[in-house]
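Presented as structure tokens, the chain that follows is alone, the form predicted alone.
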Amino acid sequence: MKFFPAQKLFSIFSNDMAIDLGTANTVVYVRNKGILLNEPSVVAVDANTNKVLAAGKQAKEMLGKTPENIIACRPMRDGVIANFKLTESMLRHFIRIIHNDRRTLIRPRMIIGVPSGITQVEKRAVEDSAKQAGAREVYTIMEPMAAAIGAGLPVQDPCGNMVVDIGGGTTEVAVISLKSVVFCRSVRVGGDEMDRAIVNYVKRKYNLLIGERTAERIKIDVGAALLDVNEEKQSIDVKGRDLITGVPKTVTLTSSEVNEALLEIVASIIEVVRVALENTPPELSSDLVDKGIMMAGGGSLLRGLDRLISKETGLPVQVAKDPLFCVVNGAGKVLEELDFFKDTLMSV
């Protein structure tokens, strides 16, 4: 009969998790099993009892469509917790889904990706929320560090690795070497700001009020950071409420109009990249000439953004293989090889 040491036995039955607790989506990686959950960071609760009615995709369908007795909202804003109670309820709900609604005897360890610009109070809120949801121990890792590991960059080597992680609430730009962040800048601009920019543009130009879910669909379908002159113009029909007459109406938006709406947001992202390059030590800058910039996060999927950043910086730019899952895959790799990557975790 084969016997396992106690520590090895514990790891076999462990449900340790790595979580990308994002503004737009929450992705959960379970040790030795991979990604088991990818749901929108949305929760719907009963206004009278605070009981969770739905979370994830089901709750997202309710956004802007609920009666007075149901509150559907996103408890994460700009990459940090905006509503502690709802975040805890959402996390608990997702953990139950992973465990097939069974209560587990083993409280998992969790590694959670957080923005590099997070304050101690915001970081404590993340840790407390995870513990209330059932975690035994909580570690945090900078999202750009996790994204770099998840994208397969050699962060342990003495060379410059630059990552641009564009999430729903934040854009993180970091230069990494020897498992440490040499320079990092975080701005609270991301996919959500792009959606709001589209909402404001349509409101200003067409006196049409649309929701953020509609704006997100416009961004995905016809949004572009850089228009190709040889490419056929794309367009999309947009439905909303006319602010003058108060009745529903439809307008047609072209890709060039959406590009105009996103110009300011895209300029902010490029400016952050420039600041990071200006503050990179010369030896590491020389590495970036050959290695270039790695892009991660859902925002990096905006059409033409990689080409525009390459054009503005003169450096090669590539989008990671699975940009939406870079942070959680990186945090999962840290979870699997905790001894090797322990230096990448944020101190308390």
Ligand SMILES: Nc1ncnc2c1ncn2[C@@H]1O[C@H](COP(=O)(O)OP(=O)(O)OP(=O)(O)O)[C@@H](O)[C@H]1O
Second form
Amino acid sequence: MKFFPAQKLFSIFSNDMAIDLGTANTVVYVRNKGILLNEPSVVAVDANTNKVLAAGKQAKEMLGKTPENIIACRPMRDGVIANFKLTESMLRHFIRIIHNDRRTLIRPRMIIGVPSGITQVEKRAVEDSAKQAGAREVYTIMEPMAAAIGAGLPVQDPCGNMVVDIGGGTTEVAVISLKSVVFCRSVRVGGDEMDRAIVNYVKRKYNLLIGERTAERIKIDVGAALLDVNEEKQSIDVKGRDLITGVPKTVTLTSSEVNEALLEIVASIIEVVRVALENTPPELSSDLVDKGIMMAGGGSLLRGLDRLISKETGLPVQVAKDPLFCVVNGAGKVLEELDFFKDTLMSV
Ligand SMILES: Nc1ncnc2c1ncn2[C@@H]1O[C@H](COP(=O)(O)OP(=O)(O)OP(=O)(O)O)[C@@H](O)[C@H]1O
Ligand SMILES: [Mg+2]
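Moving on from the form predicted alone, please list the structure of the form predicted in complex with this ligand.
Okay, now the whole complex, with that chain kicking things off.
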């Protein structure tokens, strides 16, 4: 693309951002540049001074392993801000990383993805924390809308587009037509809840206490919503603390055990998809028969979940390319083509 001088100047100074402030991961897209940051939504602070010691991957390493004077935590829960001060510190830290610690001339405008079921108070908290972290203006977009745009669905067409975004804290299902959300439903169930289900299963069955990070690894390595014959035999060695003897021990978990642990969560995800389908106006429903369902979010990578949803609904199901980046890519596209996509932003 050929730049005119004025535009070139603008692109140097403009650092407008699209942000997916997720329960599990924060991803930042900078206008004209693309994704510049992808970090776990975790922050570690000094318990006495509240000074940020680490954020992102480095802080995630510390989860559950900190001495008393350090607090490492995830400031977002169920897709929304659980701790305002820490969210703001984390965001400020990330923005500083993007700016390479340099001062910038213009405070950025930000488009932030928020869950569709967000309350006014929760939305306000997101806007305020972004402003405190340095934003000049803050716009919000519903996450499933951003996910649909990021997944490449033709949201502007007069036809039904269904997207299922399974994140760490929430699962959101939306039907979109003509740049508007026609129906959406969200449940506060997602990848985190899967991790907790694995922790509980291992505790019940083996009297073994494991951490949520270990559970996440189990889920990603051998977890599945639907098993095929070869996968049933997969297994993983899991280390934790024996609840009876109190000493560390190792057990071997099979893929079918993990599948059993995840059954209930998977069922609630399918239930919300079913509710959305039942509530879709008939003209749009008929579009879904051919176009099917697009899945996004990290949780959509759970093995066999796409096949299971397809089996349960009878519709074609596809996992988006780069599912963890759909929301940020969609919000980024809105930022780049603001005129065309402005009606997809949430009104104040
Ligand atoms: N291969 C995989 N299999 C199963 N789950 C996965 C896989 N990769 C990532 N995940 C899970 O995806 C979740 C993170 O997804 P994502 O980044 O989309 O969530 P988020 O946007 O931060 O959360 P939310 O949208 O709920 O606020 C985590 O729970 C993670 O364990
Ligand atoms: Mg998300």
